[in-house]
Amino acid sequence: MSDYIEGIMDTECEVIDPVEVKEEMIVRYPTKVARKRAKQIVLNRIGEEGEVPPIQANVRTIPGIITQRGCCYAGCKGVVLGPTRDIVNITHGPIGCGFYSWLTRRNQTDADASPDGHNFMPYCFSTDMQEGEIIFGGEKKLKQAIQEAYDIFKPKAIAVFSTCPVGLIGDDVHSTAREMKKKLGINVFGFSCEGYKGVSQSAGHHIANNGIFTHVVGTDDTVGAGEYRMNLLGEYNIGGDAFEIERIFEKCGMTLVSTFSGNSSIDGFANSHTADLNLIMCHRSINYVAEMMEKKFGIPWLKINFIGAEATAKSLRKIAAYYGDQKLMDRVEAVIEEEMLPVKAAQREVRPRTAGKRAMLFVGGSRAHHYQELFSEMGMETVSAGYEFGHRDDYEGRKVLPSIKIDADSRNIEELEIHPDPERYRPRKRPEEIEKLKAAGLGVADYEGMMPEMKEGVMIIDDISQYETDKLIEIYKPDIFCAGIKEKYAVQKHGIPLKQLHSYDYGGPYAGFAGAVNFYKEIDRMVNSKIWGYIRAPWKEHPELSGSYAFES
């Protein structure tokens, strides 16, 4: 047993036993609930073959527990399709759901990159269903909304997203979309992404992947110019991340065909099957498209990470190794050498103030994994982490996929049957070349997961509850907590700064080399600010009741 798992020293030099912490967290739950949560809270251990303990994930949140998760609709519209500038995304449902059809995640785009200048991201499109539509059906109103959006904006494509009432009353958004597609002569397609489907927003990611692959990918066979043609999957341009990655690619001489879906255009999706390589950032939200493109068109994929300067350098080297071109390898090394100079300078500046401080990360997608790289570069330690909507393969690696059982919730999501395209299937690498790359450790079509890269004894928590969050903060006293907007103010009331890693608050970019420098400076300010120590409950400062004894007057 490692020194780490035997105990962690807290700020008062007391030993924290993770086993006791886990027991203390679940003892308050009813027996049946505690039994389930115990499977979702594991202490990391690394075996001789790199194996890690199994964790229960992608299961329904227990009723009554306050979760950080979002719904299926949020994952489909809000995460995957929302950042695309030239698709009119119509939320079919009540206006309350329409809030999330607006730009709530700080996705950025460059409208000047489109010849027509279309940018519909700042708009909120909703059918605003009322009681009449709930009773008698809303398909007529949906057709009117599609027609109105077309008349005003003349978009290339219109997407329709179903919310919970739509699924309950039985509106057929797909037949409506087909009818309006024929009438208008543009691409109109729908998504059955009712919020209650699946166990979290992860179901919506899968549905979005299926829809965009079925209706858009492969509809433009034009092969563009440029060397080393790639797609970037699972990068959503929060706070301008994609702009920084695009800058690095251009500097290295690489060609970005399409991004799914930060700073994206429907034309890029349509043409993405002409690329030579797919790069996956967020494994959870987008691996489905990568697998389907590999089966149908023969495009391999690599799991990469551009969060963290060292991770960015490693990812660029992986890309260069995939192509095996010495000219590209030399260019990549020159770019890394140049870009790391300001990074190292920033590290030297902040590390004396950040080294040894503790971070906790409970974020969706792959971010709880990726951002550990940045904290490590600052000398900070991740003492606990987990995903909101991760699956076991996000934690343990894709090697566990054959052992994952399909349950009723997973069966809600259609699995497309994909076959090689009879005319356009073109393996970019021969089987022996792929095996050679794998033998060299390149990890083609593989992801090792978050847990194998974390220390032994750290607590991994899937779908953390608010009660568990409060308990962790009380015991570990982290210097910073990373999560989303729903947890932000509850955490800060503990006197702990929270960095929002879903929409970056008002910061960013944090990707790539320049993004790493931004992150170092921002976290340095947050963890070393004295303001958090002055937070006291109002009733402690100004009690509502006060008085004195009669003999004192």
Contents of the next structure:
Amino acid sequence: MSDYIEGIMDTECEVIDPVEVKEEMIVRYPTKVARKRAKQIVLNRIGEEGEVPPIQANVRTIPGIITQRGCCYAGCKGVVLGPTRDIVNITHGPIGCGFYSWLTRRNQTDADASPDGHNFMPYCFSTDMQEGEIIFGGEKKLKQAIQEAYDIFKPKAIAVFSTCPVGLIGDDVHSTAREMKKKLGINVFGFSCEGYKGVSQSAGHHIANNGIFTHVVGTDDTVGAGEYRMNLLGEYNIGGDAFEIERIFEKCGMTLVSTFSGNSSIDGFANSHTADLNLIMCHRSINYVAEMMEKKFGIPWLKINFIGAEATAKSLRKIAAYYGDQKLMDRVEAVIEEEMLPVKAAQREVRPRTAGKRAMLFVGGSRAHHYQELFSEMGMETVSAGYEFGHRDDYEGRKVLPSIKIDADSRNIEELEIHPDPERYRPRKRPEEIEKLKAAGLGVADYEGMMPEMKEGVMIIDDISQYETDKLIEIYKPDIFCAGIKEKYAVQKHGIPLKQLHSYDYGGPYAGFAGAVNFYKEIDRMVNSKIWGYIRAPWKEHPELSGSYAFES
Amino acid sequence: MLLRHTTAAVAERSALTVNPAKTCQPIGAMYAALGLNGCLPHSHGSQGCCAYHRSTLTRHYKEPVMAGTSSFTEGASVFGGQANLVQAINNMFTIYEPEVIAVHTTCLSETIGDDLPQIISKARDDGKIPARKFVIHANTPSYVGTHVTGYANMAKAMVDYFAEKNGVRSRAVNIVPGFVEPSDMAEIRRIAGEMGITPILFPDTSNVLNGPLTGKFAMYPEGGVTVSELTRSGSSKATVALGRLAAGPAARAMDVKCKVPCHILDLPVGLKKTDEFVDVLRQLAGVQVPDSLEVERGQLLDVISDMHQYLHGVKVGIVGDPDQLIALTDFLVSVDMIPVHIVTGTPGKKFEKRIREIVKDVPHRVNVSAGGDMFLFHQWVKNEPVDLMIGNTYLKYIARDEDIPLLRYGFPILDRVGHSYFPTVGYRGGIRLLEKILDALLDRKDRDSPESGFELVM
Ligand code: SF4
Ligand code: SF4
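Condition change, the form predicted on its own to the form predicted together with the partner chain:
Up next: the whole complex, starting with the chain shown before.
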């Protein structure tokens, strides 16, 4: 009897029709909302040439829909600039914006890695604007705040971040920064990253990229020691990921000139233009810097991914192939062989319990893609995924870039015009070499996106709403859901574990080889936890009022 | 060292806030709105504020915190947010079906000057607000006030929008708790119940932000004051506000609007402040204080007397919100502890005056700052070390650097559980506070005492 029931449930699970699910998700919406969401919810199809259907992304969030997204300021100050330990980051605005972005992203740093030992990351600096400044302008207070920060902390750089009201009242943070830079003799630069710019954190990434490129990159021409000198872009050292990647680099004999921006120092950014190669981890948040460095300094870039042991191995091989140097290739192979032993052992250990389980990932602008690698290494399947603030190229691959229509919200974000630096432009490879690498399938300056690597028929949902999240959970009952803190407890109330992929639930690292092992163990713990089995109290199973007791019989 | 750039030399600052001891109004408004049954809070501004407020509340409560945002883009910031808000209201009622939408403003919509009552009436005229459903609002620009006043403003909005005077005085008593935990709200209700009073308690986040795991996610949990209770609150015979800053404005508004007399008290933290609360309830209900509460009071007193030797003369530094600090300082002084440094980020002249009054007989110099920050507090601690610190989670950086025990109390607590389940108000709450204080102090004593002086019995 019970076998029979299980049989039905299994088939029921299999016959979930994504077309119907999509229909059910949007039928409740007002007509205009439904029409818009229909373009952001796509069933994956892989064409013969590997082409995927278009998805609408990087468009305005519908007011009142309950979104995961944050703002431009969060992307600029919180994500890209926040993890650099030796810049004093002053939030120019009322107190809240600065308060909420104070230490909450878990970027780790090794403060003693810089000779001066500067580390301002545990501090929150704000101009705490009051009504007077909103009415009469806040530049005077900002100037004074920069002065006080300099007097007390003596940093080598101060950055200023504008919050929503700043743009409206017309404070010019850039001229204030220039004036103070001249006065103090240290680098002072501002960001117009008001929260209303763009449609999500993504606009803030772009603004941050522009600022760091304009004010910092290329200001120090010292060429450091080391072979195979690379920058790692879009790795923010959440939970110590960058530490693990640094360990692997060192073991492979590769040199990290700078990381944008995990465990990072402004000094690294300043001479990052002396590197041979840029590696992009999070394509969404940092590809602008890579492109600008290519144009200005002639540094090529590769998309890599250190999330997943196989992906890490693949990325290391890609780097070695780029250099085309046998010594490096041999060393990389030796490292992979050694590092994969404990990884394989851990996989063997968890797979009997994790294989066949189903995951959903709705997060960020690259993690919803990268983390699928780790799940598949555990034999788990990704049944639905989407980004919080990705663009079409993050979904469909960079080949769609020419066909992306620039709308009003994106047009407002400045696109810097970059020309080769008259002295420092030095193509690291000749065009024919690059072509050769491309022909060999190396994907220089390319990113294929998330969708081509996903199965047919899975649902891809951009900027998922709370309502859609609930529907997905009710219908698919996945074994694990990956999102952020705002989603975590609503999902867990359903009795389904949620793994935070922004903060890692205060665990990690999950990057590289050691990180993969951590992740396997963590997911095994979550999807096989007995906690969810306690939800039904015993008396719900046996509601009858009288029972027989052992002593009676 | 975590805060390696903090030195003892206190430099005058007039423009730079470092490590704030406050946050912005809307988060308080959002928290208060969650204490209204069937309510979906809504943040009228760009979506970042809403994301930040939801995240912070979620980290503190480890519970779902649902709220909408008007998602302003550059266009809305230039032309005003009316279209966004009307659309948001329509979407939320259609998709999420709340009873009430409680809108608060942000710095952005306030700077633009959006007129919320006008926009709400436009939404009504356009038929976007279903029958018997409500949209209320509070103005919460963060360049004025702090999270505490945001809470106060949303509590007051509940009065402004719902309280009605129907001519007949009921026997009910309104209680407005300050910005306290759901557990505290439940305890306040229980104490009133012990006195034979069934209060109309608003906001009431108990059973909202400390809900059970049931296998089902409820967008609108069981708890919260209902609209019909709020409507009736205008006919209650009295209002008791607990916490002058966070609860006072709602109680006064009720007095002005519906002529319900108000009693504005401090938070019932510790022996004396709970006595004041119980005494007012007793008079309002016209009853004797029941034995059950007398016993609880006696138990608290018993713990104080049993452990007084470990409390006496202990130097404490506290950071928090004004209502909490006033009551807590009173409690510490009443058990002969010495509050040495007291900092709130919420400005206010009255605060300092009241603290000075409470500590006037303390045999020690007391530093007080209203509108200070944790950087200043840390510098004070470096200049005059303390035996114990009490405050939110951000204090743990100072606690570790200076090797001082920390009791987590206030908002936000991001790294421990318990606050949403176990109250610190009332006599029982007083016992819990003492338990936590003593645990912190005696654990430290056990760690630091020489082997020869290691004590079994304490
Ligand atoms: S803009 Fe204002 S409301 Fe929004 S987070 Fe910042 S301080 Fe708070
Ligand atoms: S005010 Fe603007 S910058 Fe600040 S959190 Fe809100 S949306 Fe972001």
